[in-house]
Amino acid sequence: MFATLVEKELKSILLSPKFVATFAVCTVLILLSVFVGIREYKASIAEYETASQLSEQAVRSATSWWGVSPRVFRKPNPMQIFSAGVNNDIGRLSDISTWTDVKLRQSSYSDNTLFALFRFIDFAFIVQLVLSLFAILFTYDAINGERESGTLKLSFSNAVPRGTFVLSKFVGAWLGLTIPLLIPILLAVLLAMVMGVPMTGVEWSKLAMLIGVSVLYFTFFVMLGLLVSSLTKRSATSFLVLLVIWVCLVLIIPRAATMAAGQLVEVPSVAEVESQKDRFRTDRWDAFGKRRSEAWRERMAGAEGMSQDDRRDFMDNNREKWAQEDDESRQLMEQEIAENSRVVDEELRNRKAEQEQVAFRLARMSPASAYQLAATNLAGTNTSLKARYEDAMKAYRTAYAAFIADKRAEEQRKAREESSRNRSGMRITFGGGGDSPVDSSEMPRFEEPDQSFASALEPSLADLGLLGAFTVLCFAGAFIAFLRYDVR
């Protein structure tokens, strides 16, 4: 009996004209979104490689370490094809310098404002909006539709347990909708393979998990349709109720949660943070300039009353020591500035993290938000993407600053020795320079932050649990509601 009911439900779905239209639309949308995503990813890779080569060429052409100012670029992630997340919103590069802080800038949307307005359509977007709506379209009349047509009363003229009937409805609807929709998904995966997207084993695992989460999210809306159909007598009523619920879950709750979190947790603006850093940096440089002027007057006090030749000898004999003292004082000052920037950035990040956690907790009342968070976590395009790259860039900046300080000190020492030999008098030299370029192979290399499958899955477990819980609750509700349903 159960198999017969499932077969009946399958035929009802597969032979329906709206299934053909739905399947065609989903196939076109999924394949087109993946194809466009692959093209955009390859264009981003080409831009990334070209920009990296130009930056390395600029470093190799410098004749002094004082003229070296490298840039670090964020490497595109192939998983952005399926779930873009914040990938296009955050910056793509940052200058690495001892004078400025690390900050990603020049996002894709800042260069292409049209896409910032209308956004890209990726696989996760299609699942979240389109497929969830199609699931409602096929299940809003699963129970009350049969009651209106009279087939429900006819079915229960036989000895059919109500639990078996509602379970067969779910299984038939799930098989009839999910399995055919896996065809365009698998075709999209095949398209990525044919077009040569460089996916590692970890990324294939993330993609497989993303597809599984998408199926679970789709299952929730199938169960939601059965629940509402079991609670209403007319299919028109259930469709209207489901449409209102869909709008609230998919469109309103995620945005309302973000707005509420913005009011509950105050985060200083970027302008306020930068102003705080600039004030501290300016004060420290002013204090450094004053200390240097006072130190110079104290040093030259020992040369009072000397002849010009004696004064020159006095300066030549002490220049190395004075330069070392100035370098040490400057390095201490730069460390203070860097430490202040780190503390300010850490406070800002903590406030943002607190605001995000509040927003996520409120947004997770909606399965659509739980799915979006799980998808971006698995794809590595979640809100922590910027922090991961900036942390890696700051670690690289620390190593670079230590390296460049040694190289510039060496150049200054050589310049002072040359100045002393030429007896060219007192002058400030910022680097020796020369005709030959610097040896850039000695520079430390930036290492991309790596995200393992476990680290991507861990923050998604809560969202997976919520999706599973929502689905089970809907099924339990539909089961209980149908036990009391009037089939007449």
The other form holds:
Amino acid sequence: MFATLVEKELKSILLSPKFVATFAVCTVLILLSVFVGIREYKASIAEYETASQLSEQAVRSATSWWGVSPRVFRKPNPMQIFSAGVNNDIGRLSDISTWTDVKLRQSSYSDNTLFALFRFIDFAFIVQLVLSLFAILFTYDAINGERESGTLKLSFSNAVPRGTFVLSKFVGAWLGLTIPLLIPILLAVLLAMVMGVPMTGVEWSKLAMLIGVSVLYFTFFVMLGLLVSSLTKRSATSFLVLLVIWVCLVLIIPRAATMAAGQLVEVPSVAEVESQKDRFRTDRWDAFGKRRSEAWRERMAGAEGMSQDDRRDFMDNNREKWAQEDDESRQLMEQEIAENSRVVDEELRNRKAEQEQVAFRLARMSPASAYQLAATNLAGTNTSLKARYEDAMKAYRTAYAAFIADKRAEEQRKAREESSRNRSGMRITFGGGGDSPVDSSEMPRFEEPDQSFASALEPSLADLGLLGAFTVLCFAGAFIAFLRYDVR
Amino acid sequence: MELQSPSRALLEADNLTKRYEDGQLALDHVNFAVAAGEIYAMLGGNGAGKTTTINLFLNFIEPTEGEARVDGIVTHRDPLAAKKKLAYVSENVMLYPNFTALQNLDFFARLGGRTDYSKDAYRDVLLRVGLQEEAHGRRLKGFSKGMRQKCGIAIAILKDAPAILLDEPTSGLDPKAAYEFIGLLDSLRGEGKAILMSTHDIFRARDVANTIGIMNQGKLVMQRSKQDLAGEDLEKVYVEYMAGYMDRETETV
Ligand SMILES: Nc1ncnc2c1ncn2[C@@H]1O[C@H](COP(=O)(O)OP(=O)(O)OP(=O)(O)O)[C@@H](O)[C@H]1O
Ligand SMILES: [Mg+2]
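One more: the block was the form predicted on its own; return the form predicted together with its partner chain.
Expanding to the full complex; the earlier chain stays at the top.
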């Protein structure tokens, strides 16, 4: 009997005229989005490679470590094809230097604002908006539609247990909608393979997981449709109710949650933070300037009343010591400035994280947000992408700074030795230490942030659990509602 | 094995009473019995309680008082067992619009526990209820009301249950089909089915029914056998009973 009911459910979905049209639209959308996504990915990978090579070449052709100013680039990730997340919003590169902070700049959207306005349509977007609507379109009248057509009465004039009937509805509707949708999804995966997207094992598992989460999200809407359908007598009512719920879940709650979080947790603007840092920096430089003039006055005081020659000797004897003193003092100040920026950034980051947590907690009332968070977490294009890259870049900057300081000191020493050998009295020069290019192979290499499967899965577990819970709740609700449903 | 005596009551209403949630007393202590090989016709105006009676037999609603029994099984105690013995034709049959007549028949036959039918059996029964062969493979959404009604009747026949409940089965049938339907009912009675039918068609009821009951405002106001009514003008009796009941009602108020 169960099989008969499931078969009927499958048939009535597959034979309905709206099925072919909707299915075709979904197929075209999914394939098109993945196709465009792959092309975008390939373009950005080509750009990444060219830019990295150019930057490396620049380093290699430098003849002094003083002339080296490397750049690091964010490597495009194949998962961005399926869930772009914030990928296009954040910068693709950062300059690495000892005197400026790491800052990602040149995002796709800043290059092409048209895309910023309309955004990219990726697979996750289609699942989130289109497939959820698709699920509702096919389940809003699953129960009350059968009541309206009298088939519920006729079915229950037979010895059919209600539990069996409603379970067959779940299974039939789920199979009838999910299996056909897996076809375009698998085709999209095939497309990625054919078009030669370099997916590693980790990325395949992430993609498999993303598809799993998408199916779970879709299942939620199937269950929601059944729930509302078994709580209402008329299909016109349930359609309207579902549409309102859909708009709230998919369009309103995620945005409202962000807006509410913005009101609840205040975060200083980037301009404020920058001016705060600037003020500190200027203060310190002023103080440093004053200290140095003070020091010079004192030093010169030591030469008071000396003859021209004595004075020169005095200067020559002390020059190195003073330079060292100045250098140390400057380094100390720079450290202070760096420390201040770190503290200010950290504070900003903490505030942002707090705001984000509030926004996420509120947004997760909606499965649509939970899905979006899970999808971007799995794809590695979540809101922490920027922080993760900046952290990796900062770590690199630290390693680079230590390395370059050594190299420069070495160069300086050589130059000084040379100058003292020549006794030409030449000032220490910056740059142009030698004619032979520097050995760039010694330079520390930038390491991409952690992109393991576990690191992507772990933050999405909460959302997965939530989606599962929402789905089970709807299922249970629909089941109970149907047990007492008036079939007349 | 129980003895298949022809007079065995398959459908019984025992003080059957239904008061809806809104306080409407739709059925007021109704008693009747339909034996195997018998047709019982319920007459009565709109809102008299005919559909309510049939819904109680199917346990679509639960009685406020009394009980409905199918072959001795109290329907609201063991609805699944009772429904195994019931076939049903609702007023305004709709069925699955995207299925063909044959697909609809096949689904409901299986649901009724009959998995042994061949395609020929479906064809035969559809022809028996008067649906032209060219329509058998067509989707139901293109069907007229009467054509759908025929499919509904075919489904009830296919279930081959000992008792049949018919709620205004001839509504929507053209005169020829309605006439043929009477022949069909007669042959089903011949097969030993107990048939409970609600109808507004006094003349056909008189032609085919063994017993006629007239309902008014939830009460069974008259119940007489065919022999008992012989030579009387049923329409007159009907109107008289309705009016008489009304009079009595107004007297007591
Ligand atoms: N779900 C319900 N809730 C409240 N009252 C109801 C409900 N269903 C039926 N009724 C009332 O019960 C009474 C009997 O209705 P019923 O449908 O049994 O009449 P009927 O004899 O089948 O009429 P008709 O010939 O029009 O089909 C009517 O007064 C009707 O208003
Ligand atoms: Mg009725």
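Predicted model, so just to flag it, every value in this text is computed and none were measured. Numbering follows the first chain given and starts at 1. We call the rigid core whatever largest set of C-alpha positions still superposes within 1.5 Å between the two forms.
If you fit the rigid core between the two forms, you'll see the Cα of residue 273 move by less than 2 angstroms.
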